[in-house]
Amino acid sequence: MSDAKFFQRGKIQELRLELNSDKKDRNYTRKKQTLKKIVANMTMGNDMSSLHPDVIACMSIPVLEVKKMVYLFLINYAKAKPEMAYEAIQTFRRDVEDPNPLIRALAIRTMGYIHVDKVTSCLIQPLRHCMRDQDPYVRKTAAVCVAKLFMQDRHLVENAGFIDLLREMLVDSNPSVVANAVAALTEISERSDHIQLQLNMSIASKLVTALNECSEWGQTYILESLMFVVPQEPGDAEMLAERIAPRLQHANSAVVLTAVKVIVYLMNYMSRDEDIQSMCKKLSPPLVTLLSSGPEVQYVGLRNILLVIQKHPEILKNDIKIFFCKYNDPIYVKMAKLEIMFRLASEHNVEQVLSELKEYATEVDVDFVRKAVRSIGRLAVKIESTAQRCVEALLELIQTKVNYVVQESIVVIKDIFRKYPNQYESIIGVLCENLDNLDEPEAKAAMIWIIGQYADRIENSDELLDDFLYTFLEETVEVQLALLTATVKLFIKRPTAGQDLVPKVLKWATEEVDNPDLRDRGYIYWRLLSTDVAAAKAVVLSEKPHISTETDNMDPVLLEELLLHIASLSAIYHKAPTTFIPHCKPRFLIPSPALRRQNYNVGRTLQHQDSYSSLHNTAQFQQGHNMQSGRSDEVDGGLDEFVSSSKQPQHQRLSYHEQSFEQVAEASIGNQEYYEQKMNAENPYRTDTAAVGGSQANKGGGVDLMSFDL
């Protein structure tokens, strides 16, 4: 029979006197049925607080069903009047002791969800038992309850020796007492400021032969606590890679997704290029495999994949058909699938790719379309040979005039032009044509940047400028910005056809905005054309940087901390989980001799692997000066200690007017005054002796972390 007649408002007085009938009530089946009303009506969320005494005596009926009943019934309410539960704690401590297991569990579970400071006391040592118990139900719940128990009061499980219970539990017979061991562990590390959990590879190993036995649940947290092994040896890492490759075929995509992150992640350790493409090749199908699922699955998956293919592109290079849109995907399976399709496209499959974002082009989904189009635009930049195509494509969904598909044609016309100058400038007239059909700014924005560019080619530029100027006013500030400079363009290239246009425009930006830099860009090309048209000239049409898609790439150091972070949120939106968790710890790579030299010279001023060498090698001198001291126990925590806290952030490379302006105040105060200058400004917390001078670089402790080496 159905549950939902107890769904119904009772009488607080009518429900007691069915808990204290004294009529003969064979197996209890009275007391439960008015249990479970009592139940409903709290999810109901009528007040049920006044029965306690009566649902409290109930505590004694040696009835599993039952206890489970009144045991909610303290939980809910035990928080609002914590004396509830002081009338609960002897019959706990009884039932603690109960010959059946699973009495003993939910008691020992039901007391780890009271917030209440008395029965955390009487928790202790009931659960200190139960971490031993003969039964392995019972110690599974026990490590759980260890973890709950910690966020209530993380002192007291530290100062009562549940970590080194949790520890012993790691090479328990059973393998769920093992996956909730690891599972407690790997959350107390995440939350605590000076527990660091590691894995050596004899416990490793031991924790993969368990992978087998658990429940796709136990896998995964096993599969995420091998996060914290670090391969000292050339070897390890191939060898756990390949002994958690057959999780990559489970059914379960949680299961999928964590064995992926720990073999990307032990594929930083692998010393042999071979290895490396053979473990690519395991990851391609179970990937493929996720596009199968349903469309929130889907989704997961992909944008864990596009993290994947920016450091191991060579994964899914052959399977790129797989990310073809189909027609009844949603709208954000698509816009995944359209951002891996470029990432995957090349000189061998770029006929296909253009082609499908050709057909997505003429699709009716808005957003779609936009992404479509400017996908077109992004191949052309990214593959030189493929451009003519692309823009021949372009030019035809012009021809459509379809708003938002010529806006976005425009956009990305102007990416092409600069990075093709003097190549494709022919259908700069096509463009001129549709010059009535923009309204959004950054198409304004792009088109005006083509005429000022090309000011001299195009004979009525003043005109169309002109035209433009009529609501400069009332535009936004990137349409402004681009009004001026390309109204300045104008009178550099064609003198008499801008020197009507120049003073007003001047006069507007630096008179009539409130926008500080259109007004100080507006300041900077007065006093130029002013001064010395020359000059203006040489900075006004300077050769612009060539772009490339490589800006579009995530950051690298970024991109090596989101990788640790696959299969969760991390990955999905992108963002480093310090950036919205309060208080997470960050993930990075250990150093140990096994580590490979990562590459991250793209656009950077440091090579983040030579740190690491060296915090590596400085670590092992401070290991056997440690050793030889008698304090080897506290080596590990203060390597990590030492590596996280040495972690700073990248720099950009300095643009060009940047590196200008550098130079000239270098060549003034001197080069090392300068870099003095320099290097406290970007790091006002610098504690190198070059900043504080002697001795005063080491003062102040860092955290002293509990490093679990097992």
Second form
Amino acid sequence: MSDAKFFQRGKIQELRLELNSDKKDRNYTRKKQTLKKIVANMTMGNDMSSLHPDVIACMSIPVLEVKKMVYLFLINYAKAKPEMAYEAIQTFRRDVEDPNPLIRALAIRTMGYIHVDKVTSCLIQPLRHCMRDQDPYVRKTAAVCVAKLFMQDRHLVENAGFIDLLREMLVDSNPSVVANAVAALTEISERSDHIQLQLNMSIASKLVTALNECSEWGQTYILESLMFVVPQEPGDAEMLAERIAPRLQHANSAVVLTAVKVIVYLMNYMSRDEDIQSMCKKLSPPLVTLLSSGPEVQYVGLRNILLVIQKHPEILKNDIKIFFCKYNDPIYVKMAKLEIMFRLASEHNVEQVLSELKEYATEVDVDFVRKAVRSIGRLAVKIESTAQRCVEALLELIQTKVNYVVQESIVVIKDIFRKYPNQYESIIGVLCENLDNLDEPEAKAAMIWIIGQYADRIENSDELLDDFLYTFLEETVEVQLALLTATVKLFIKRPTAGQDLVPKVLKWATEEVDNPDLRDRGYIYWRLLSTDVAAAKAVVLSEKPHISTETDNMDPVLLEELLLHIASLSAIYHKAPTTFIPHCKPRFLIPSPALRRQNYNVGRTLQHQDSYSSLHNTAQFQQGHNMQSGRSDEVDGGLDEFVSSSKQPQHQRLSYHEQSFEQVAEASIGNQEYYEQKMNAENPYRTDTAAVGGSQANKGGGVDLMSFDL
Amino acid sequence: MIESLFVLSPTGKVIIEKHWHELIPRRVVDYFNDQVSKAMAEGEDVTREDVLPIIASPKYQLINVYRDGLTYLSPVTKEVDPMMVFEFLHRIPDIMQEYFGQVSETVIKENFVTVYQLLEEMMDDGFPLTTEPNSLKEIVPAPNILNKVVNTLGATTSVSTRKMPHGMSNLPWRKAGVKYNSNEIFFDIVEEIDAIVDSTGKAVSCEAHGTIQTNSRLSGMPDLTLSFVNPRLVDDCSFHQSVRFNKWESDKVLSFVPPDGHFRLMSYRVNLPSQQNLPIQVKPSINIGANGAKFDVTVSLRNTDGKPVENVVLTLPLHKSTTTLTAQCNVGQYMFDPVGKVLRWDIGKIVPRERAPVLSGSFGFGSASSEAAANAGYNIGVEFLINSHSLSGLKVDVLKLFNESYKPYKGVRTMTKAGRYQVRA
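Output the structure of the form predicted in complex with the partner chain; the preceding block shows the form predicted alone.
Time for the whole complex; same chain goes first.
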């Protein structure tokens, strides 16, 4: 019987009559039909609530299908009309004691959905009963109901002993009941300020036993709860991981990924490297298999894989081929694959990777093509032996004259020049042929940087810069900064060629532009050039710090946190959950004697902090120091210290991310600034009186310099 | 946990709406529809399939699955396991398929009440509950012809007298008391080849995904053991929950009590060596000039054990600026879709040692052609299937039945077909 014909409006009276008709209705067939019509109308958004006395009267009919429809009706309208729920209370009371377990369970489940105080208070006693019901179906429904109740009234659940009852259920003889109790406890623990789930090894072991027998969803709940086990001995971690490993072979990708999460977590508590390695070997095949599922699952898999391989690079290191893109992959899958390909690229497979990237650069999707081109450049920076071939590939791409490809190529070629000075400058000529088509700030800035850097080798560098300067005032700050520095470089390298341009650009930078960075840099150059040209040369043409693709690596503290959130939204966005989900409990590795010392590579991070953060302000540098000490506390064991520092990673992340790949290329500028500020700091007022810019410059410079506060 | 579910029609209208926690206003659907159209307006080639499956909005994370024109949207406010949400969302059309034979806006509307009852059983408070079709059919009766007749005649339905759902038995996937007059079980081993092949015919990447689809029509509680001639070919595998994993680990046999009806017993993956002889070779050559290109494509058989390759279809998406196409082929027929800019060549069956199918011709770019058109790369999608052939070579050895005394009829079929198989030109 098609339900579609039930959707007719304005027949409430008719429906009421049908429902109350005293015609012979064997087996309630007529009533069932009428209720069906009412439910169908309700789901279409037609207001059926005025029928409630008649519908509730049907609750006494001892037919499950009828009850189900009445309950659907109640759930839908009780919120808006609490009095409707009051009328149903008596029947609820009867139903929770019905001999049929299905009806008992249904009654509990429905009451849990009705957020009306009076109903809730009537629920407490029967719910307690049902949690010890002889029928597992009722028990398992009751477990979920506690979680539901918790959402409505935390105190009630915490004070009425439900938590203890749930805890008892963890050792229930029926695996589905165990799974649901675990799910409810995890849910409550994640939301509650007072309750924190912690499982000891003996409970964990029982849970793992239940794991083998419960449904796929039950398995994810149990696996998830194992994140709350803190192994005290490496042996415990190994044993648990071993026992979970078969879940990696499950057909449900949620089970697989949650198992991956728990195993990666447990590896933190293992002592022997060979155990960790053997676990890593087990993780690769299931992760590969995830990629043969639908695009959504692939996407989640890829984002998580990107996290896992940063911590354990040996996983998937021989499987790069599965990340090669198919032309009809959805764009988001291609983008995610590309990032992993880049990360897995090594001396062994670089040839294949490069030929793939060249292939992708001819595709139609602009964003994907850009990313492919950019990856070619990053590949050159990452793996020296391939740099030559990457440069050739980029040159080929530039020849295509496809505008966005050309611009993207120039951006990355700048990085290649920085990484390998004096090797590939012969291609500058080709680059210069494409100046006219540059319209993106990043590409312009890159090209200008190249011109400035090689001002002495490019014959007409002064003309080229002059062309760019023509639109100086309309450019973005990024381009203006590049122009300013490049012009100064030109002047230092070829004074006669640059002498006309420098005053012009310095005057613009200091007088016509509102941006303080640009203005300050203008003043600094101006003073340097007018007081001590040798010093200016030392600063402006100083040796650049090395760039490497290591700066793409995620901040290790964030990575550690995200690894505890594999198979969650945070792992998709690569953002700590606390940053985008309200009232979210942060997770961290809880210290135990078995916890491996985390290899954060403190030295390197500190060095970065030193050279970059100090440019921004001292406070942040201080923050960096705090971070270091906060972190060692956490490793040594104090939980309190950890909690106090757990809010800090955000700062850390900020400062770290400022050094993302693109920006590091700018570090030549940063570094100059650093020197310049240092010089000023030694004698802060030395240049003030000598400033060339006149009184206005004096004023502006003085004020802005003070704010550096070194 | 899943908080709400919206099922949207192809035009973005709400067909089904269900809230397990707070009521999430329908505004969120408007926002979602806006985001989808915005994403699709980003480029000519962006299709609905390219829209991210997780979209962040100021208040909700919009997790969505697009299948057969319908969107299954679940807005969440809390941290969830997206993998679980996706698995669950996919389960909904799977189950509807099982119940109604097909899934569409009309079918859902025709079976509204059943769909709602199913959702009620499939999820409680955001926790997936019963998603095994076998158990569900026990709780929510499928609208089959018998039920319809019963309903119209007003005869007894068995719903009220049903006992426990089998969700709680020791074997949640199998109902008790199954009885058949003739006991039979069928296994379909289907292997799909995913491959990227370069223009010289070399496989850049290549793997086979196999599934063993099973149709069990056996009475009682049969306990089966299926063994393979060469189980070690398999690189990674996943099983239906009925399969005893330890037995596989130790003996490489599949030991299980099957659910009743259709189910996927096992999926597996086989990494193929890159020098693997693929069954079919596609040799494209495309010479692009400023205003268009000349092309020819030859298809030949390679390694098929002398079996014919059937349903061969090649698709060549052309650049968007393509306006004209002329071509000829010696086998099958070709079609150019001037709107989607896709050339489709339907070859049909290729028998070994017959002449190789060739398609050749030329296409031209319109006046608005650009450098991008002249430099674009081309890919050919290939579809085919070969009956009674398994690329990996996996073979069933024997099926043993325990716990029941009858002798069932056993059938095994194998088939190899193209999965995501593409050739670069």
